[in-house]
Amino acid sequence: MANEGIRDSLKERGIRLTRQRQILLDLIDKSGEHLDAERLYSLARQEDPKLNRVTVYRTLKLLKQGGLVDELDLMHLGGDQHYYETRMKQEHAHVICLRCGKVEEFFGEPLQRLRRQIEDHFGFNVIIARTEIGGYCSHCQVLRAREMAVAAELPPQPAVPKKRAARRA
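Would you give me the structure of the chain only, in the form predicted together with another copy of the chain?
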């Protein structure tokens, strides 16, 4: 278990480390991807089928308020849900491909510089910074160019209804 930082932080504030929270904590902590509540719920149920969706939301809220996880939108590409990541890493921007949905992380000095400038300029006390960048990754740029060329030759396509996520069980 690698999430001792989080566990300690919770204990200090008298927050109980229940079985459900341990499951969720472990999942968030060791997941490579950016999980949303529904995905986290579905993973958690594999370990405890009784665990309720509401508990997932309550736990996420707790962690968010405690500054232990960051909440992301990832440009709302997958819908209006939120995504979560542990707040251990250095500040970084999320770079989201609008075509394939791949998410890259960018670390670099402009982020620190931006933070510093805003603190200086406004006398602002920065607590949390979120930078999300949408565009096309190198791979999708060529695919997209091709798609555009084809679309230009064809009569206007009948719009395919945007697929929504499957109704939850």
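Positions refer to the first chain, counted from 1. The term rigid core refers to the maximal set of C-alpha atoms that superpose within 1.5 Å between the two forms. From a predicted model like this one, the values you see are computed outputs, not experimental measurements. First, how it differs from the form predicted alone.
Comparing the forms between these two forms on their rigid core, the Cα displacement of Q46 stays under 2 Å. Once you line up the core between these two forms, the Cα of G32 stays within less than 2 Å of where it was.
Please give the other form, namely the form predicted alone, since only the form predicted together with another copy of the chain has been shown so far.
Chain only, nothing else included.
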């Protein structure tokens, strides 16, 4: 994300690009990961030990409201955790392993084709599209297949009889 574009976008909204905001934007944009607020806080403190947690959360809210950052739930793999990425990225799908949590980004013509089909079919003007696809990565598919094979080899477990309530005469 170009610093000039960030400054212009914030300036249009009457928001100053402070050093702390710049640190957070750079971490989100350049980390190559999908970071949650706590991880961002931890990384930002390495650059500015005076930065506090409240500032991180307020800044994320401000950047989100300003349209510079998207908040993602990534199939709720981390419970209620939300992850952040810059909105200036090219539109893409998140491909998420439901076992290990690995997140890949898919860019390509199929997404653009889907967007056009939706616009044509519904007469809809798509502004932003978020796509999440859950499944198992190649590594976890192998592990899962092994687990299923082991489970299939186990002898059936006897049913545990339910205890009867004692009857009173």
